[in-house]
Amino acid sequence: MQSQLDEIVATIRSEPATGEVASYIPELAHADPNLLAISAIDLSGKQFSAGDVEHSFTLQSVSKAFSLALALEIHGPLVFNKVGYEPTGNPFFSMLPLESEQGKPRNPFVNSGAIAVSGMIPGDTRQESYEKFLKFLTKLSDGQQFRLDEPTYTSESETGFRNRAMANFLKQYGWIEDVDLAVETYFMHCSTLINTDQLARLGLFLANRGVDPITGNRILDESSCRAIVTLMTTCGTYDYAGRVAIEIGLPCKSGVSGGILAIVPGKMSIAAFSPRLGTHGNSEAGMRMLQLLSEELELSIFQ
């Protein structure tokens, strides 16, 4: 595995770079576009990584998988009374489905759905709600500590007008109670710092039917775990999910900072990172690394 990851990183570095760093969140525009990292951890706890693994980036929309897991831990299947589980065929920031479907988000991985999910996490203040999210990440990683990147949070909060508009739609139709609490907590989730080793470790329970295979702790029931992994397959890479299913064949959740979490059910969790994004908001090099690894190890769940 180590030699394969090293070879994949070397291959990607030798290829012409494609894509652009996200700039609609001003702080993300400062990212080094040439950063590249990939990590994998199997169910026995063996971890392998290559590239700029020490570099931390913000979770962005990859956080949606973990906020959904936390909401399911607290509320169980009642979560899906307030957010659906169907693909949209629209960009993650689209408001069109909200206007035609009584404001109910189509799934938890579009921005409106993630804001609705953030509104389900208890807390009288954004900080209280966010602390529950951080404690959940610590639980998933068997004690690792995580923190907010303040410049990214400030950048998101100061420019997140469209997300606030979505939150007001949700409030109008009764899907959330407090607009500011839900949307600011969502911004904080997205602004949490991570590296690929940590991200792969966080996702390991999703590869093991909701149980952390290293600690033996059950994080989620099997039904909730299956829901998250299925949604990652159908909705985790926005309106690019069909191509990901064909070319990579793994449940994935991507974010506009360039991170991607991929799950190989029953085997391992993989995290890739590179800031250059394609037109659908997914890391170009990250997707390419996952494609190469999936092909070499025949990991596709559709094989």
Contents of the next structure:
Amino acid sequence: MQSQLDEIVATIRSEPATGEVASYIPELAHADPNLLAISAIDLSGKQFSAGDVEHSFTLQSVSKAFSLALALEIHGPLVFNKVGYEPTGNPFFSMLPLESEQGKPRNPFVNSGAIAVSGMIPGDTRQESYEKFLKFLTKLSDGQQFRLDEPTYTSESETGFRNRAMANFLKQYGWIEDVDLAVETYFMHCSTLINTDQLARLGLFLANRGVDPITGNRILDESSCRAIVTLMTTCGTYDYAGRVAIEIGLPCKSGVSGGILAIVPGKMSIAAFSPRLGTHGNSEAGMRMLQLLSEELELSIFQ
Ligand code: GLN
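I have the form predicted alone already, so could you send the form predicted in complex with glutamine (GLN)?
Shown next: the complete complex, the earlier chain at its head.
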């Protein structure tokens, strides 16, 4: 596995880079476009990584998998009374299906859905609610500490007019209670710092039916875990999910800073990172690394 990851990073570095670093959140535009990292951890806890593993980036939409997990831990299947299960076929920032569907977000992985999910995490203030999210990440990683990247949070909060519009829309229809609380905690989830080793570790329970295979602790019930992994497959990379299913064949959750979490059910959790994005908002090199690894190890769940 180690030599495979080393080879994949070397191969990608030798190919011409494609894609653009996200700049609609001004702070993200400062990222070094050539960063490249991949980590994998298997159910026995063996961890392998290659590339710029020590580099931290912000979770962005990869956080949506963990905020959904936390909401499911707190509320169980009631979560799906306020957010649906279906793909949108539209970009993550789209407001399109909301208007014709009484403002109910189609799924938890588009921005409107993640804002609704963030609104389900209890707390009287954004700090209180965000503290619950950080504690949950600490639990998933058996004790690691995580923190907010203030510049990214400020940058996103100052420019997130569209997300704020969506939150107002959700409030109008009664899907959230407090607009500021829901949207600001959503921005905070997105602005949490992580590296690929940590991200792969956080996702490990999703590869093992909701149980952390290293500690033996149950994190989530099986059906909640299955819902997350299934939604990662159908909606985790937005209007690119069909292509990802064919080319990689793994449940994935991507984010605009360039991170991707991929789950191999019953086997391992993989995290890839590289900041240049394709037109659908997914890391180009990240997807390519996952594709190479999936082909070499025959990991596709659709094999
Ligand atoms: N924070 C970003 C946003 O709300 C997350 C989007 C993403 O990673 N796809 O626009």
